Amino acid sequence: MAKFLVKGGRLLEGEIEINGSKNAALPVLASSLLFKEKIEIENLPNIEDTKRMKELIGKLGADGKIDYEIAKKFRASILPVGGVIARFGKAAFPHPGGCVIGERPIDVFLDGWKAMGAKTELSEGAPTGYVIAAPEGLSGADYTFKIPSVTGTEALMMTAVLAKGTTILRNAVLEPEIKYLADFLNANGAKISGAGTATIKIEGRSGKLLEYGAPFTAPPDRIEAGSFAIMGALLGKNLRIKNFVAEELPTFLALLSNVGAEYVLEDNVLIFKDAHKKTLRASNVTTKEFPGFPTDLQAPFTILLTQAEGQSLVHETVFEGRLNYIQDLNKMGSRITLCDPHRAIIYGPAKLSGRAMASPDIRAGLAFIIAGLIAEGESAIENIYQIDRGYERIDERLRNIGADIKRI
């Protein structure tokens, strides 16, 4: 299988562009379902996930059946099952695979679809998964999230579309990725407001489906802009990130000054000087839904804390088993004390060696290419599946800017 070797101690400097939203592109390739014309994309991020929903999309016919193999893999599999269920009043499909970081239940779309009308029970033999039907169609609903969820509102609020009069989503998340898919969703004929705010109201349209007239442009990757940001801090010499969007990343970006790093933002530009010199603070980081500290940014900024001077605390209040690549960074040389599943207490700075260990998921496998970049000596990455169904073509955009990086 293959694997990344990353040696460290280079600087990076030059050029590297944030490509496209993964988590902006995922929803909006989903919602074709609810198109009667094949929808256009532009700027769609050539990663493993939108391989997969593509491929997913592709294999759907009018049984509503979801390819299980295909959904195993990646916990975007769920997005496409609200409007299956509109189009053909029925789903079946398994429960969605992705990254293993904690529990992840899918009961607030189980009951949000209930909410609608229809019927869902467990599938009878193998492979296990759930049923649902609704043959008289949905119908509007007032529902209430009981915890926030990104896929939760993007899958509510494409299925709400399609059906029948009024549904109000309460407690919706905030991210930007709602609002891309809301705005998109509008110029195509949909009737959606509040979409960025935590109540949502969709004017449903009775199983009409929407005619294509305006393309999607993906946004930058947020979460990989501030990974490259992460590089920036640790390694930047004249480093500039292009198409950094400053106000998706606000809570972000306070922690990264507060750390100490220096770095100078103009005209979409992230300019990373000569960081490399700067002595890095401890600092306390707590995740949060949208505008607080990204979930997915909680294992790269870890590594950033293993550098900076003091003790710093990190909090993770999305996912219980996001801290788990912990083990591997301690056996790189790092001081770390998990004190339980949420929360770890980072001692810095540490020297880091390289060494040999796999990618548990997305955000923690990038982590572990920082923590290699910073070490002394080679690491060698292996299930490196992972990284690439979140990051296009890492290993050659890093080279780019001087990292000694490769793929055998």
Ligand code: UD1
Contents of the next structure:
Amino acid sequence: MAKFLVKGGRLLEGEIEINGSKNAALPVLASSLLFKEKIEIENLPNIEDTKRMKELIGKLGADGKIDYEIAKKFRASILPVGGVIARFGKAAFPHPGGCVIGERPIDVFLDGWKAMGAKTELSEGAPTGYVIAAPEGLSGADYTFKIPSVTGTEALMMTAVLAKGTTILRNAVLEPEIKYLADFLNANGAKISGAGTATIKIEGRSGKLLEYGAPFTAPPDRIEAGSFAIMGALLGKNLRIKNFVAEELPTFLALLSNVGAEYVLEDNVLIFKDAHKKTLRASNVTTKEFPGFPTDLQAPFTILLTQAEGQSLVHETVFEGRLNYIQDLNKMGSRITLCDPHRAIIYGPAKLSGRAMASPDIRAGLAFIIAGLIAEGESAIENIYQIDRGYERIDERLRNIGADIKRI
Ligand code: UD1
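Now show the form predicted together with the named molecule, given that the preceding structure was the form predicted alone.
What follows is the whole complex; the chain from before opens it.
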């Protein structure tokens, strides 16, 4: 099995470009089901999750069956279900896989499809699966999310595009990826308004498929952007991060300033000049839906906080199970008390030493790479499929800016 070997202590210098966004590209790939013909996506990141999504869609037939083996590999496998039900009036799919960061139910999706007229049953046998049918067709609904969900909003928006009548989605999330998807669909004939606000209105097309006209260009990945910025704050010596869209990381940048990291933003290039010389200060962080601090940057930011002077509280409100990596981090030398599944207190600064660990999920995996980069000695990171799911050729790109990281 491949793993990363990371040697700590090297400063990061030069230029790194942010790749196309995973979370913006996946729903657009899934939306191809709403179209009569093929769609084109530019700047698509070549990562394991986009490869799986292409395989999943490639295997779909009019029977509406989602491939179980592939769907078990990533959570976003639920996204195409939105289009499958709308197009074929039925769908069969397993409970989606992906990062082990808590229970991750799909009740808000099922409730939404129910409100539009579909019936769900559990399928027989293992693994757990669902069979959804809407023999009478799907109708627009006025639906309120009891829990705001990113992929939930995207999936229901896609179903609503082909349903009959108008759908209103309330308590929708405000993440930028929602607007990217809506803008793309609208550029190709859909009628969606309010995306990027809590209330989204979709005028359904009564089964009439979209006709492809305008391509999608995946925007820079804001989670990759934030992760590189954390590396810059810790180890940057004239490090330039290109394609940085500051508006998509407002709270993250406010907290980065709050801990005392020094950076300048010039025309979408985030620059860290002599960041490695700065003393960082402790800060409290609470994860939240957009425009709050993204849960996907919680683990990388915790690594930063291990180097800050004083006591920081990290409060993970979006997922439970997303602080599981802390045990490994403490074995590297950090001083973190886990108060409960949602809160951790970090006492800094702490000297980290390299060790062997396995990546528990995409984001904690990247956090381990960052920990390895600042630790003394060598770290070995296993289970790197999880990291490759979200970050393209991360080893090669980090080597280009001076990191000592090898894939073996
Ligand atoms: C998306 C992102 C992921 C990010 C997350 C939160 C993609 C492909 N993935 O994941 O990177 O970490 O948003 O910003 O865009 N929930 C329920 N019932 C449901 C659905 C969700 O209880 O039916 C809960 C979840 O367990 C979680 C919370 O709602 O506690 C938010 O999850 P959600 O926004 O759905 O995350 P994803 O869309 O899976």
